[in-house]
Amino acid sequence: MIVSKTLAAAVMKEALMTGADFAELYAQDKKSHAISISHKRVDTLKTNVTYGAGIRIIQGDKVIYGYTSDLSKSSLLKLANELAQSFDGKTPTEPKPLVKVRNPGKNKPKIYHDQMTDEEKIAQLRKAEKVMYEYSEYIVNASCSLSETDEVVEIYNSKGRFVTDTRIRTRLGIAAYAGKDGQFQTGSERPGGQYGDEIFQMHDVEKLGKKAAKCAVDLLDAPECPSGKMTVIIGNEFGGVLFHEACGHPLEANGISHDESVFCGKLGQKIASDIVSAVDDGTIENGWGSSNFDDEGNPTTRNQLIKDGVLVGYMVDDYNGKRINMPSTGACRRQSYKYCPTTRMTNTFIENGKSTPEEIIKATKFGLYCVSFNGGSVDPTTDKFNFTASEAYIVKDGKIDHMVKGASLIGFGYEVLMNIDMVGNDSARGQGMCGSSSGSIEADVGQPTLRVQNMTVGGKGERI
């Protein structure tokens, strides 16, 4: 164990001493341990750890975090008193006995990261190596990466509630760099999952190498994207990044319970097409966002957001839920002990329509066909994002025509979701690092392949 029972008991009865109406203890350990090739020698072979405790106290809506990496029993009572002196109650809060709550024992690797040596993980990373180099002359750089986390955490809170989770995380990077007449373009590959070394076996790495090298050689002779209102299909998998930011975010219970996005109030009201269905949904086993428990000690769960497009959910946590009298959704989460938690997505996703993505193409007479993203930006209080596309192509008459760099998307979450007139049946996740209040925390984003009408497109091509 990280911190004993009788010490968690004790930092409880300590925090609560000024009459404070809530108490909670997270401790962490965490390893994390990271293998890259770049300019064919082995750049970075490193571990580190995360390891230490935070303490969070609530009064009302006033709360009060502080955290430690010494975890003896003089540091965590200290803290707790120190913090404790925020309110000035003169009656103590008695904590209930903590009782520790079954863990279901999901997402279990079924090979450890102590089952390989080095030597042969970066023998898989120079498989992925090899391939980039030889598929053209233009691959200036072949970059391949192996991040692996081991992570124990334990959540004590007043209302008597104990939990221990495991997590454990593994992730490929597989990237190429092309270059040519002065430019330079980029393709990569990023996989991972709540899984062990097994991913050498579920992902060929050569594969995702020529992928990533195709991709970075075919942008260096692509035009600039056109600009202009137009119809956009957006790919499956990673082309969930758009509705994870210009939709999820807004979606999550600290800005609702603070009255800063567009969906406040929307409960039960139409938001998006009526082929559009939504989730954030905790409990896959083995997704990349995915846990038994979430850091509030809460069980994960599937959560409903849009049904048939009307908004029938918000993701939630324990102390924004009783801002908005909404219960947890088990999406509560946080970096490390350092970050206070809130609310934040795990695997959220748009579920499979009826279309084929076949169909989509063939139905569209001229648009942009992006396939993965780059990353972008969001402002929840407006829904207001720009995207730039990793991989995008020209559709003319029904066929995929050419590929285009340089393309962005800009509008407004919630015009996407009313304009989108085709859903795919190809749903697929990819994985990403999503950015926030408690951090940078591991993410699933997804969605079938599917069309948006009237979307504003920037390139520095010619004008539609």
The other form holds:
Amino acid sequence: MIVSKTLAAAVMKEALMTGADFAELYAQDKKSHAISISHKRVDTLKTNVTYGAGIRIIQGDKVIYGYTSDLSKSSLLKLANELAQSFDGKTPTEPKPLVKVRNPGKNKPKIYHDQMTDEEKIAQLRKAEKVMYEYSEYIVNASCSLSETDEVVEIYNSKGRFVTDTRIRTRLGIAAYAGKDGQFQTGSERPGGQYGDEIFQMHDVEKLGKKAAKCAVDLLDAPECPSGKMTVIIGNEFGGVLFHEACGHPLEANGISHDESVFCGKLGQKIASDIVSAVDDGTIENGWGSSNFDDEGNPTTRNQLIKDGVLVGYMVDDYNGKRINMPSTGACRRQSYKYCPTTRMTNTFIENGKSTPEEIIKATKFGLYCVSFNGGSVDPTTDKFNFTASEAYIVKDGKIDHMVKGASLIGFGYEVLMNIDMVGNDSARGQGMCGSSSGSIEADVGQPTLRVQNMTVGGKGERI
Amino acid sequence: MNLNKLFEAAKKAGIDPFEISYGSSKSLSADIYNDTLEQYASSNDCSFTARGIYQGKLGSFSSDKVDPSVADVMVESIIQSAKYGLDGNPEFFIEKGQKYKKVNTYSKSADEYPGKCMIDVSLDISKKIRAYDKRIQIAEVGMSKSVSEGIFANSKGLKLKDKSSYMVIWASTKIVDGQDVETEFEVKLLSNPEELNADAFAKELAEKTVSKLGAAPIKSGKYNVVFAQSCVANLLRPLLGQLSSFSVSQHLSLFENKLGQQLLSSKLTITENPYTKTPFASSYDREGMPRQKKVLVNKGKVSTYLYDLEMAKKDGTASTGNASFIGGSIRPGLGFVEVKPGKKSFDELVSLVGNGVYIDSLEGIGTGYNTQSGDYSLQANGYLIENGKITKPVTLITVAGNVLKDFGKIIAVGSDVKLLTGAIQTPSIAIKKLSVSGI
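Starting from the form predicted on its own above, please write out the structure of the form predicted in complex with the partner chain.
Now the full complex is given, and it begins with the chain already shown.
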């Protein structure tokens, strides 16, 4: 136990002494272990401990938050007392007795991080490194990393709920840097999930290395992407960053409840083309963004957001859910105890359609085919979004023609959703880190290959 | 936090020399949504990073955990990381006796600024913004203050201390006029509360918000561009990071073998100055070496690389006081940067450009900017420049280029210097013929 149940109960009582409605204690103990090979040597082998607790007190619309890395009884009670002074009620609220909620026990690893030695892990990374340098003389650096986190969270609240959750995550980073005639390009592969070192059985590091190296080297000679309005085919897996930015963020309840989303008041309305259905699902076994409970202790759910083009759900946490009169969907998350939690995505993806990727390319006379992405960002209030392709090709007369570099895509998310005219049947998910007000969190993005008409493409090449 | 216990544990385990960088901080923030205080947060926490040499190899460990049990975890982790670590050189754990220039980054008035004042000022700013124009439906305002104390000590007797503080005020707005919805954002870094002119802050943001109504894309093409200070900062700072002698040694720098060469516009002079009176001022680097003021780019010519002790020894030169802790290792890193202002006011800059685009914000920096190659393709917002004047607001365009090449074709550097939260102070800069994509 990070914090004893007795102490947690005392903290709840102290926090509610001035009559607030709700109090919560979030305790976190997380060990992060990172190994990286770069510049032909073991560049990093380090351990970091994140250890502390955050106390949240709510009355009406007002939230008070504080955190500390000193988890002694005196420190936590002092913090609870100081935060409670923000309210001036004379009658304390009585917290309910804490009852532990059974953890469903999902997302367990097959190989725990301490079952492999650092030497074995380095040997795996060296395989990827070797393949990258052997691929081409233009590879100037091969960077291979393994990131492991072992985390326990304990969440107690004044409604009497007490949950614990163990989250073990592992991610590979295989990146190639190619240089020629004073210019540089990069290619990378970064798979991960909520599992352990079985990542090395699930992913062939040599294949990942070769893919990263090929992309970096091919980009050296690729012409600049043309700019203008284009038909764009967006690849599966990390192409899902399109939906994440264009639609995902604006469907988070913290924006909906503050009238800061273009999708406010649109439940039941058509917001996407008929062939688009999308989900946020925190229950996917071993999903990168999954957990048994969210970061306010509610169970995660599979949450249908869009069904056949119609908006049917938002992602909701307790605080914002109260404001819009909707129940939690288990979508409350935070980077660490240093952040006040809020509505966030988990694993968010567009579901399969009926076309094959081959049919989509064949049906395109001229366009841009974005296979992979670096990421993007959005203003949820206006739904103006952007994302950048890391690997893209011009499609001509139904065939992939040549690679281009430097393509960025911008637009209004609500327009893009309506302009999707083909959806593939190859849905897959990719891993990323999502940044917002409650910090940087693990999130899957995903989709099948799909096609969007009339997107604005930015690039240094000639105008279309 | 009893650092002596950590030093004792390290010595007992044979980790020698050994060093700790310890920091404690307390902060307070208030977030307002229109007329309501929505969130009020306080914190009091500490963390440390330990580094040492074990059997000739370097190891490190970082933690928020400060209770006595962390000493054992620290020792175990350093020994484990040293097993595969780089060769350690005791020479780079310095003795005491260096001369440091004093900086004052602590403000008593910031430290003692009452939370109630933060709330009242933020509420007032929100009210003033919304009162400016009734179409401004939402004005979120936040204010925070942070006070930190640091100790940097090693087993050779070096012990350095510092105390610093800063404040931040930020605001975001939503304006609606029929179907037209626009948002704006502004942030200001303060050394103390006296620096804040709340009325001016509110007025400036409100005016900017209203001016963005009717924003639309423009035709794709090549445009002369005036980049606002924040855009210059976002583009230039990562490029300057390649002045690290480590990047140069690994053939991962665009500045390799380019010292003294005319790589950028002769209108550009950039200095690194750790002593400028800003919250970023500091006396010593991450190895305890005194910081140094230096010219990085002199009229477009690269003047120096950045060095820590190890890279300086390899290159047969002296440390430039640029040691930073990056990814678990000491590497040269960039300090506080100043772009030398020119003589043209912002209006004169716009007049000089004649016809083009004024870009006042760039989105997607984290993903659309390849900081290795300098290539960028980013979503942009701003205003059209027609006949030497700012005219219509522009949105949903992209601007693409290469930072090294583009800052080689500067039309003029403005005189409107602004301090930004990213440890850089810069004016606006006008650049020739960039690729803009719109309609």
